[in-house]
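Only one chain is shown below, in structure tokens, and it's the form predicted on its own.
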Amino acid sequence: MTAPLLEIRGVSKRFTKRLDVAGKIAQRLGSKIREETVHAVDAVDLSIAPGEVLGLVGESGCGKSTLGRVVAGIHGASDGQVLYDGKDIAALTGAEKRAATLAIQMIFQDPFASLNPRMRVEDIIGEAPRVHGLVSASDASNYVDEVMSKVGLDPSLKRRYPHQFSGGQRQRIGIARALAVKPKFLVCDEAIAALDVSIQAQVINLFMDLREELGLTYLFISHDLSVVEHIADRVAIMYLGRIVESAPTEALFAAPKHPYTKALLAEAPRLDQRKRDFAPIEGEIPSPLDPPPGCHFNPRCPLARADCREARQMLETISPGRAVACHHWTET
């Protein structure tokens, strides 16, 4: 088997809100106030092969964007390792650290908020390649033209500011900025969610064309199952910070195994089921401040038993390339 380009081993990310002086005084006086810890990502294991598109799917607040930011190096992991090309990124130094950092880039959901409104597009795209010595100052302008053309933007517009572009064009600027440092791995965090449907199709096609042309590998984060079904080779389903199922795209959509995956796919809108009544997943997603013991899905799961509330089921390989974290998946 091909060695993974990127591997995530037991990665967790927690955010703790420390008590201020008033809070500490109140605590000493007997108040029940305490530090709050958000368990955003909880012991996640994933591997992504070179050239693969892994779709990461889950409800809002499940931790997918946080995991993407950990992979991209924006957040440091509280526990675990992120390995690029077999090497732990956190343990690298010098030129190796710089190369791994540049090799993994992120494309954000909001194409306007992620671009500096006071910088011209030429500088937004060209700054990082100049700073890292990938292109000389004299060649920077031509290099920006080349990158803009690659993502379908007119190079003659490079002196404009982000607000002078449409939403789809701004997202292409974000993609061009990421591509400018010649990465091998892109984290796409809801990269088309803020765009009109017609523009979404264009950007998806651009992603696929760039994948073929540049040999890119993607972690494609989305809540849109139809988009993931179209673009991903493999899908990982996330719930409250944990991966509950992963499988090749076709196999997962044809026969989901985890109760949460099954519920998600059952309620996805389909043209051949127009008369079907909508029945949302019962209950609300628990708070990441105080996740339930055992399987995090147990308060909403129709198959939940005592063992589900007592012990966490780790991902178990049930067939080649397929894993599920459920004590009773055979009953789904």
Ligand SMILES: Nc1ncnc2c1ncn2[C@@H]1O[C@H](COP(=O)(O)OP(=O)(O)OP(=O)(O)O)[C@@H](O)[C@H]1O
Second form
Amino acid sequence: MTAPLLEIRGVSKRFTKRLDVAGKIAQRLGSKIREETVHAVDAVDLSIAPGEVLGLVGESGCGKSTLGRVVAGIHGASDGQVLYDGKDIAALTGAEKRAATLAIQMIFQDPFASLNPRMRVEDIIGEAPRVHGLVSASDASNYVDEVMSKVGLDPSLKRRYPHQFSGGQRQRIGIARALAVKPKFLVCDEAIAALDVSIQAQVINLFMDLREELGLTYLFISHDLSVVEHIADRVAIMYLGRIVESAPTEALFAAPKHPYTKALLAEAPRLDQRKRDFAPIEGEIPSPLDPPPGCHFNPRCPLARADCREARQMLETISPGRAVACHHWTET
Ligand SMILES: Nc1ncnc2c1ncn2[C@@H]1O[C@H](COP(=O)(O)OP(=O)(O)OP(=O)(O)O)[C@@H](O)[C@H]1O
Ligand SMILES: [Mg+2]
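Structure of the form predicted in complex with this ligand, please, following the form predicted on its own?
Every component of the complex follows; first up is the chain already shown.
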């Protein structure tokens, strides 16, 4: 097996909502009000091979974006490590740190919110490579043209502002900005979700062309199972902060093992159908502020027994490239 390009080891991310002054006073006066901690990501292990596309799927609020942000260095992890090319990114310094930071770039859902409306496209794309000395000032203009062409944008439009472009074009600007620093790894967080369906296909094709051309590796976060089925080599299913199953795409869709994956796929429309979001699975998603003990899925799970309420089953490899976190997966 090749060494992973990116490895996530025991990564957790907690957000604590601190009490404001009024809250502190209320607490002094005997109110039960207290600080609340959300376990957005809870001891996640994942590794992604060079050139691989890993799809990350799960219901809203399960922690996909938070995990993506930790990988991209936007959030620090509360626990655990993110290794790039075998090295713990948080422990790097100097030139090595900068190289790892540039190598991992994030593409966001809403290109409009993530592009500075007062900057011309040429500056949006050209700023980071200039600042980081990847191109000289004299080559910068040609470099921007080159990157724009690569993502299917007409370089003659580079003096325009983001609002002068369509949604699909703006997402291409976001992609060009990321590519301009010559990344190796892209975290795409619902990167096509805000686009019209007809445009989605074009942007997906662009991602796949870039993968070929530049040898990119992807963590591809999406609600849309049909998209993930189409483009991912492997899929990881997330539930309330944890990965419950990961498997090669075809194997996962053909024979899901975790009861949560089964429920998700049973409810999900497939490629030939148009409806694209998850239908609700019976039972409510427990609050991430107060998740159930043991396996987080146990209140909704048809297989749940006492052991499921007592202890969390960690991800266990059941065949090459395939892992599941369930005490009773063999019983289905
Ligand atoms: N900056 C933050 N501060 C506090 N809580 C946060 C923060 N970011 C995320 N959370 C909480 O962490 C949990 C996971 O959120 P996250 O955005 O990662 O989920 P998601 O899977 O990306 O959801 P969606 O599919 O809706 O984008 C949620 O309960 C959310 O409220
Ligand atoms: Mg999200």
